[in-house]
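Let's start with one chain on its own, the form predicted on its own, as structure tokens.
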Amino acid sequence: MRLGRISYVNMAPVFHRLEYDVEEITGVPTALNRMLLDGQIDVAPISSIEYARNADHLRLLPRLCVSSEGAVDSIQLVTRLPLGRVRSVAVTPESATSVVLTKVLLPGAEIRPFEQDADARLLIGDAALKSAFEDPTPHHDLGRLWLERTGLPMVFAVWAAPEPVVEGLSDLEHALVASVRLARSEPEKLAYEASARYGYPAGFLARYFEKLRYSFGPRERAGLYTFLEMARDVGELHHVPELRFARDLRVPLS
């Protein structure tokens, strides 16, 4: 099974112990969504946008998110501006549902490529954490300020599979969340093992790690049904489509 991997130190606790016999495909997040609705990979998270785009020919797994409920570290607005004041954003390509959020929470900001200049940059992944420790430059966490908006857990990624979902798929879902909680068990050999092959000092990583959230749980999916509301009202998304799982999949967390 071809299995795909954000190339982010976020994903460490979901491969921390993988038992499954896949081959690893890593990306950013927007080079995985093209991979996973191109059939080059067989699952894979995939941006929460990107995934209401395409639902009509994708299944979601129904225990699996990328999500946090307040501050993550790794999705931040960098700009000497006050927020009120912000009237152009430079966005990373690697990212597309955070270019969304940052259109939700700036209405009123012109989106430009992060080659050219504006008020203020969006960073996403192990840019944003890096840019956190060298850059002395005020910092907006994405994930706070949805917390603030809304209430709820901001749900960056799901996970899904293209239809016909590939045999195996339920197993596969099994082994990625005992690697989860496997990881929740053992916090500091995860962040050791993470630091060295990350580079990121292991005290930071261990707090990192207890920001990020994987189970897809109600409040979860009630973020992500708020945030794609939210983004058909700016002008993203045609239409909220409901969330559909993979049929052969266990009945999803209550």
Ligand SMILES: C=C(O[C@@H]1C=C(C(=O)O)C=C[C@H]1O)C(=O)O
Contents of the next structure:
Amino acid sequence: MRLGRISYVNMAPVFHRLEYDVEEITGVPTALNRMLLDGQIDVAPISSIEYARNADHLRLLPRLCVSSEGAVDSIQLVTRLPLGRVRSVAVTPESATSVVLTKVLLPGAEIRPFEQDADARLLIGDAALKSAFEDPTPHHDLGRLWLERTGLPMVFAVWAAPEPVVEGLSDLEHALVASVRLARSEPEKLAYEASARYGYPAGFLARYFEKLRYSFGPRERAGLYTFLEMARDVGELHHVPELRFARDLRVPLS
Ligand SMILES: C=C(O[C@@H]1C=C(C(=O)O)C=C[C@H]1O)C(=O)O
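In place of the form predicted on its own, the structure of the form predicted together with the ligand is requested.
After this comes the whole thing, all chains and molecules, with the earlier chain placed first.
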């Protein structure tokens, strides 16, 4: 099975002790989004907005997502201006969901390619973590702004598989969930190993992993639907799809 892996430290808990035979295909979110839709990967964590745009031929893993309830640390809008005065945002090419989240939260701002000058810059993943750690310019955490606006968690990524789904998908999901559980039960080991691999201080990473959520429960699903409705309202989605899960395929047709 070809399994996508986001090239950021946010995947460390999911792959902490993954006991399943997979070929790992690593990339930034927009690269994994494209590879999954092109059929080069069997299952991957992809940007939640990209799932919604292609929901009619994808199935979701029901137990996993990448979300936060409040500050996430790794999705940052960096600007010297007060947010209310930001008229343009240069966005990282690695993100799909957070670009739309920026449009939802700052509907008046123009979105520009990363290379261009703008009032603010949108960073995600390890670049956002590093910037929040090193750059004294004010950073606005989009997970926190989303919670203040809606009272809900923000779902950045979901695990999706193209239909017909690859065999063994629910066993893989079980193995991913077991890895996250084990990671949660030994947070120091997780933080030290992730620190050795990704190069951030272990204590800093331990705090980061506490903010990230991987279980895809009712509150996360409510947060996702709310985000998709708001994405539709700003013209970034034609319609809000039903969330269709891989598990549903097990129900016998009769
Ligand atoms: C929390 C994160 O969420 C990421 C944000 C994504 C996006 O904006 O499209 C996609 C995948 C997630 O890994 C992060 O990587 O920092």
